[in-house]
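Okay, so here's just one chain, in structure tokens, the form predicted alone.
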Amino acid sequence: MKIAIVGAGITGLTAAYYLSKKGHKVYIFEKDKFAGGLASGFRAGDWYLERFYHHIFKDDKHIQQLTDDLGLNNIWLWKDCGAPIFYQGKMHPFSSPVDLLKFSPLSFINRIRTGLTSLYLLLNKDYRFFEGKKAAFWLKKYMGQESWKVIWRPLMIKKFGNFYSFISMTWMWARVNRRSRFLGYPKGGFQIIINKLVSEIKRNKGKIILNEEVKTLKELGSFDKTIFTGANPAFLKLASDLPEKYKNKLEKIEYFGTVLVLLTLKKPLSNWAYWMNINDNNIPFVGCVQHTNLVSKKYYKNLHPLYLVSYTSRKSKLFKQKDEEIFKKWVSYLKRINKDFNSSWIKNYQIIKEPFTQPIFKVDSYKDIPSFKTPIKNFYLANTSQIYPWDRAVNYAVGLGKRIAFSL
């Protein structure tokens, strides 16, 4: 078959790789000038660095199987990383049961309560048990008001804005159930995997057309089948003549975008914390990721990439704010995290904005998850709105790409 794939992100590349291995003639159309989507990177020394921070967990089997299939043997580096919570002006380790027992912002009885409830979520392997339940209500009921106020409410507000009280408990279950202290990172960066996918697709006679935006379905009329891997709003824009019922179903799944400040520092903000959750509503970003506490600085010219990230609607003031204003404001808060920090540490920076990075799974969203097949004959949809109950992650993007490839 002659198959078109719209989007050269990880899902599109994975689908193209397995389809081309099966002997299909694959053509990928990508509106950007590069392949890889949110996992793409750029040279930052001896290794690549991602535009958006990425890592995998020990049980992320889809991407580990992909790298084995690609012949990228022993590519994964594994490290036990610190993941603290920044609360009331202090970093609190929060990666183990011992850390939780020492977490002073909670009373001792609520530390025990939070720990036992987390253990229950970890041991319960059936996400369907939590469908129809709101995370806010469930967490308050079982972990307690204090845990909700200190740990979960600040994070969920920063993650989902005004939607936070409607988020499904399946999302929280997925966050706890599949997490591990040991994080994996590919030697050379995720771009190494992308480069290998691209080369294998081309070796299998596939075509990757960059800087080529598909604007109408007519452009794809010569293909036997088409897979669209962009977000639902982009699909709705492309396929304007969809049945109203199907269109309404896709429109129910809302998205937040991401605003990210990537700093290159001469000194690390923290010497041990890799992923820091910011539980301070006065600080405008929710995540602070010190990349060189996962990967050695020697691969990045002895510099320290630092990601600051916020999730927000593409219609928000933040999303429309000028890059320089975001940079100045966000950097001004770093001294709260490290009192020694000053702007002379910054070698350079860049601001990255993406409008559709986070599908918002509200309490009844599972009823509206679209199938691969669309009402348009021989036209298929494969994107992050279909990885429920999991959160967006490169592992599930790979799994999605493989599933759609083997379903055609």
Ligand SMILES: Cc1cc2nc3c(=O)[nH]c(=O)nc-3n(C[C@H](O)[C@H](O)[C@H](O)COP(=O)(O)OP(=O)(O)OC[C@H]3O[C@@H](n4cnc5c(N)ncnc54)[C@H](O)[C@@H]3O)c2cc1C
Given for the second form:
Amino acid sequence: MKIAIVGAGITGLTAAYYLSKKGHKVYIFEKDKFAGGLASGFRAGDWYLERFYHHIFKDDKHIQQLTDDLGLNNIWLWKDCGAPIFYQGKMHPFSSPVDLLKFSPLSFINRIRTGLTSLYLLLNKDYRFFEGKKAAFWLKKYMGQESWKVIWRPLMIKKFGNFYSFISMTWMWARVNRRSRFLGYPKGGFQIIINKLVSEIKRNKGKIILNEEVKTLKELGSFDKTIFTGANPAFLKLASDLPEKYKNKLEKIEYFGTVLVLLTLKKPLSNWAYWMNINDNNIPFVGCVQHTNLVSKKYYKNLHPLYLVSYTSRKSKLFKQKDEEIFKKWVSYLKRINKDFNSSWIKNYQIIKEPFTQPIFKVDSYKDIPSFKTPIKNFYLANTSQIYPWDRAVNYAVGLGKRIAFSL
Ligand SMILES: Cc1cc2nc3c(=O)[nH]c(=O)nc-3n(C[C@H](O)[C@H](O)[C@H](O)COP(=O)(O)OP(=O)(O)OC[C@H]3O[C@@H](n4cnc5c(N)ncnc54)[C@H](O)[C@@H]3O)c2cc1C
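Let's see the other form, the form predicted in complex with the ligand, since the form predicted alone is already up.
So here's everything in the complex, that chain up top.
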């Protein structure tokens, strides 16, 4: 078959890799000038660095299977990282039961309660038990008001904005149940996997056409089948004559975007923490990721990439704000995290904005998860709106790409 794939992100590349391996003739159309989508990176020294921070968890089997299939043996570096919480001016380690027992912002009884509830989420293997339950309600009820106010509410507001109170408890379950303390990073960067996918697709006689935005479905009329891997709003733009009922279903899944400041520092902001949850409503970013606490600085010319990230609606003021304003404002908060920080530590910076990075799974979203088949004959959809109950991640993008490749 002659198959068109729209999007050279991880989903599109994985689908193209397995389809081309099966002997199909694949053509990937990508609007950007590079392959890899949200997981793409650029050279930052001997290794690539992702535009958006990236790591995997121990249980992320699809991506590890893919790297095995690609012959990228022994590619994963693993590090015990954890995710400390910055609260009331202090960074609190938060990765083990002992850390929780020492977590002074909570009363002792609420530390125990939070620990027991987390254990329950960890041991309960069936997400369907949490379907139809709101995370905000459930967490308040079982972990207690204090834990909700100190730990979860600030994080959920920063992750989902005004949608926070509608988020499904399945999201929270997935977060606790499948995430490991040990984080994995591919030697050389995620771009090594992307480059290998690209070269294998080409070896299998597939074509990757960059800088080519598909604007209407009609352009793809000559293909036997087409797979669209961009976000639902991009699909709706392209396929305007879809039946109303189907359009409404896709529109029900809303998306948040990402605004990220990537700083190259001469010194690390933190000497030990990789991922820092910023539970302080006055600080405009929710995550602060000191990449060189996951991967050695020696691969980045002895410099220290630091990501500051905020998730927000593409309609928010932040999306319209000028890069320099965002940079100045966000950097002004770094002294709160490390009092020794000084702007002379910054070698350079870039601001990266993407409008559709996170499908928002609300309490009743499970009823609206689209299938691969669309109402248009031979036209398929494979994107992160279908990975429910999991949070968007390369592992699930690989899983999707593989599944669609084997279901055509
Ligand atoms: C801030 C941030 C941090 C993240 N951190 C992690 C992490 O630590 N670990 C992890 O596993 N995952 C992480 N992810 C998620 C991960 O990057 C994504 O889940 C994954 O890359 C999605 O791949 P995809 O191919 O489905 O989508 P995308 O990467 O979005 O690819 C879709 C592609 O389609 C193209 N496209 C869309 N419309 C058209 C069109 N009309 N014509 C042509 N091309 C089109 C786009 O340009 C894009 O390249 C993170 C994401 C973000 C935003």
